[in-house]
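The chain that follows stands alone, in the form predicted alone, written as structure tokens.
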Amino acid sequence: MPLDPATPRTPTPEGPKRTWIVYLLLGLFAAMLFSRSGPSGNRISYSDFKQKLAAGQISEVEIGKERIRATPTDETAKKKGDRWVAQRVEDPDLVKELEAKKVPFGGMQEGDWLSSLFMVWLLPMLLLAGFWMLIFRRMKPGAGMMSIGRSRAKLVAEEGTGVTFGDVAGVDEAKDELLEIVEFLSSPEKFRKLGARIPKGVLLVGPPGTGKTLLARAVAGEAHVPFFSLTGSDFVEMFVGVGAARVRDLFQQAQAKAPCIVFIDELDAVGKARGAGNMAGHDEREQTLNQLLSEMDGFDAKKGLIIMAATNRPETLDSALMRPGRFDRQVLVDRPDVKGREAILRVHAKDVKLGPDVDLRRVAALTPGMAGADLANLVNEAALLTARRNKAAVTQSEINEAIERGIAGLEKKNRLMNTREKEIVAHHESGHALLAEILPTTDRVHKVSMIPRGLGALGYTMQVPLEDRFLMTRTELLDKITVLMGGRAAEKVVFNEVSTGASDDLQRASDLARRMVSQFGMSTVLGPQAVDHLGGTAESRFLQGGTIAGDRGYSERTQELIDQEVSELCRRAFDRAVALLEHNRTQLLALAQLLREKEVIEGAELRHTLEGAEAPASLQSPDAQQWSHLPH
């Protein structure tokens, strides 16, 4: 499609085409009307023309398909041009009777050739133009076949973004390295001078929803040039060489309105690397980045083009794509630390009423790993919460509502269990906050919850972390682990039985312990190396490349040291977990009777509650020796 911003277009005379077409149809349609109207004359019956055939009064009789036309023998009316004319009935005796008069008769047109040439060849002509006519005028410009080799890239003017830095929040890291290329932009002589060679191409990399596309239109906004906006997926097309003819028209036009910003979203749709799980070394989407490589070691930089990409899987692309000379610098855009979702949460309720009980900070440490995406989305849950109750401003009640529903899910108050799962529940929860509360390691317990949300969860435990953590010791996973266990644990002291309420906890734990065995070198067998560096979750694949998921690397008995060592980390935690609710347990069935009697409690009643609960000095260490032995 055209990538040339909108203009104003100077009015065609239309008019008077339009008129004419108008006209030329209405006199096909007045013919086609008078050649379809039959011959003139007075119209008679056909028994009146048998009499008048009878009584000698008809000098000459015209015989049509349809019609009969009769010339009278008065030579007055005759000069007159005056004619008979009666609906032609099966009458086999009629040229007899002709004959026997001695009246001469003969074929007559009745002027069907135009009124065929109207139906059959003109009139289906005129639909089909015109239906193809109203099909292009709704098509976008440069939409049809012959343009199927443009690019799909949406331009927008100078200035024309609406989105500066200001806009954009806790990715301070991230602004800053591409303030630089906003300055080349905007003066580019201050770096022509010194010989200096601005990037080609900059990619940025980071989870989803952490602000990369955002980020590309702030650069454009800034620096005042035209900004190019198209995704991966808009170089694929079922026929072959389209992707490749889209990316060197991209390039033609934006080298045209140099300088200006190129951004393509999702670069991993064509840039993934070439040959890997696929069997065809020609297909499409490999020679649309065959393309795409060439174009950008065509393009002169001095003339201000910028390639921007955005991708959340960096692991996949081509390495060719990565070498200097084509995307040379990558910006990492991450998940904001607590400063960070704070200044982002204030950008999103800049123009949200919010109540004076509202402390964005606290929200920000209620909210640990969400990116801005995330809250965006909460503020704006809790603007239609605080519209669905009919108040006049948000207060910390809706927002508490809103971080809750997306953490747990959507609270499900139809959902009615009986009594003996409520039960369950209610000591399941108090274990895990029991724990949670006494060892020495974990976080805080903000809230615990018997009110059943999302698509399973029967209840849950909110914990808060007291600062933002980028490292976590072996005494903190295994703390983390116990945890985890508490629910089941609980069921077991209090009941002597467990239930299937845990499933999440036991593949969290099962997951988290994997981890520390494969990924982090913390095993006690396999000593401090790293025999697994794809792990088991989409986090730990982020930002990680170099072998194919599915190649382990390993011997089947390292696996089966792996899966020993997993299991025996788990039992351990578990059998720690049920040690510390025994040794607590009054407090643990005071905790359980209270949730089920306010089926909420927050984190300051929840220890008042637990007041006196405590770990032994023989539980609090995970690595004392009668939990941490492994026989090798």
Given for the second form:
Amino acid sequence: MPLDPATPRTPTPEGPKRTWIVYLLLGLFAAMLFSRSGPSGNRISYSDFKQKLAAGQISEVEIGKERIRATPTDETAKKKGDRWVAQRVEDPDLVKELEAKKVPFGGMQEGDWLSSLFMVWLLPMLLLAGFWMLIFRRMKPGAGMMSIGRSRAKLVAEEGTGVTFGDVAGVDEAKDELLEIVEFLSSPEKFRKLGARIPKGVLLVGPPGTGKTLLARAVAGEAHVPFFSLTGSDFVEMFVGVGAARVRDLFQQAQAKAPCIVFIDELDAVGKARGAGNMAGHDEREQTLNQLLSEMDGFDAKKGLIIMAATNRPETLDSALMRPGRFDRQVLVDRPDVKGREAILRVHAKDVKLGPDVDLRRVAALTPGMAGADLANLVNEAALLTARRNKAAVTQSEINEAIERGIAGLEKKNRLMNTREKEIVAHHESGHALLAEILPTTDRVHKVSMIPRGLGALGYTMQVPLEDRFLMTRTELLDKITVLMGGRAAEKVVFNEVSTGASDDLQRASDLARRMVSQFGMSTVLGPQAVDHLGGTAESRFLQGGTIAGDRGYSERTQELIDQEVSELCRRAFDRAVALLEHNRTQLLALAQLLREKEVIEGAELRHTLEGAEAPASLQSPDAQQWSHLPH
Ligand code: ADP
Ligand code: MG
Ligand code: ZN
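Okay, that is the form predicted alone; can I get the form predicted together with adenosine-5'-diphosphate (ADP) now?
Entire complex below, previous chain first.
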């Protein structure tokens, strides 16, 4: 089916035209009321009229279709303009009587042609038309009946979006990753000749306002290709099947325009895991998602069609979306660090006149936790304040006020930590990082950050494996658990207090410990046996064909032993983490201090700060000394 290239739908002519119609209706209605009032005069009954006629009190009569109007004989009343009006009754003798009395009579026009025209023809038609308009508007804001099923993808001009990477700051890693896509889109032939594998789908993941939409537009702008953009909720329609039809149309249009980018913003609206939640519209969403998946499988990436999508809730997405050949490339668009915030401020301050006292680096230092959108908003807010104060340039005082407002807004959104929380997070993350660095078997630390990630964690420590691992020794596993315990241990060492911030660490640590005991046979109490050969969670066991409970293959007593062993392993790992951190207290405090200042510390600087930190021989091996009674 040929489709015209999604001409932006002409807006329904509402606005001025609608008010015009309303006035016309009101005017006609008033005119009608006026003319409906019929002949004026005192109302009398027909019998009264006949009596007055007989009594010779009537000098003249006008006969209408429905009424009769009589003029009194009495001269004063006649002069005053008094008239009698009576409802006409079927009376064949009336004319005779009038003739007999020699009262002149004639016909009378009741109402006028305008009102009858209005009543009979125009009013019903107008009412009908109004009714239809109302229904159409209800059905779908901005869409007429005819466009149901038609994709509402907007096609931006050939040149692309006009947005460049220069407009996006503070997300350099994401930009680097997207550069390859730009190169491919600019010259697909080159890649095709080389036989390079081209990604089909790129998923931008990150908290709201970090510039995901902006980045997608920048990719199209940099590559000078058309940009089809849709929001996930556009697909989810009232009618089952409409969303799926939209997806089909969208891909048809896009393929005709390749190389180009199809961008689905807020993918979570369509891409929610199937089978989750059973609200109305659930079937519709599922159909749409299935259509999207099959279209993604169907098209030929070599043509130069790239699907980009953005979400801030990747955890809710259907796992089928992430399979190879779909959104197999994921790009993290994180909240910016101090340097990134400064760069973003510079981008947005370009069009604003800044006073000499404004120090954007300081502004960046004052706005931890703010994303690009918050910072853009901050600059705008300061400019508005300046205008209101009739100043020529934005000074630090307006900026400060804008920051305060911004922070108040952020706190409402629960994204900003207070000072005490920041202290705790800084030490918590430093604890993980320090242990990961000094334990011999663990992966090196790539980056420590205390910028809220929006995806649950308040901070994070990123470790990179030195090599791909297929096997892990018992020592390595125990070291790993110790690192996981490092966050809480640091809180304990520094504040002699623990927080809720470690729940995810604890979860992962106990999972690992449980697998050591029940799957890997690394416990002397239970011996080298895999009591839980299936392993995993109840859910995954269910998927593998087992039943959720009752098919464990071991006794209650074994279960108790496992539990005991797990808690023993975790407790020991925690004690070891505390001992190690106590031993390196100076470095721990120094690292936390630096982290508070910089928010993000990369590997090399981290190692520099931790100079001199070490694991004493007594704590080197997880089984040394006080751990010696652990199973071998
Ligand atoms: P998201 O899609 O991640 O929610 P947007 O791309 O819609 O965020 O960002 C909204 C606005 O905030 C952008 O139009 C831009 O003005 C500003 N902004 C966000 N992130 C950045 C950034 N990294 N660099 C420059 N401006 C940004
Ligand atoms: Mg967005
Ligand atoms: Zn932690």
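Numbering follows the first chain given and starts at 1. Superpose the two forms; the largest set of C-alphas matching within 1.5 Å is the rigid core. Note that the structure is predicted; figures quoted are calculated from it, not measured.
message = Using the rigid core as the reference frame, would you say Asp443 shifts its C-alpha by 2 Å or more between these two forms?
response = Comparing forms between these two forms, the Asp443 CA shifts at least 2 Å.
ask   = Is there a C-alpha shift of 2 Å or more at Ser523 between these two forms once the rigid core is superposed?
value = Passes the 2 Å threshold, so yes.
message = Would Arg361 count as moving between these two forms, using a Cα shift of 2 angstroms or more after superposing the core as the test?
response = No, shifts by less than 2 Å.
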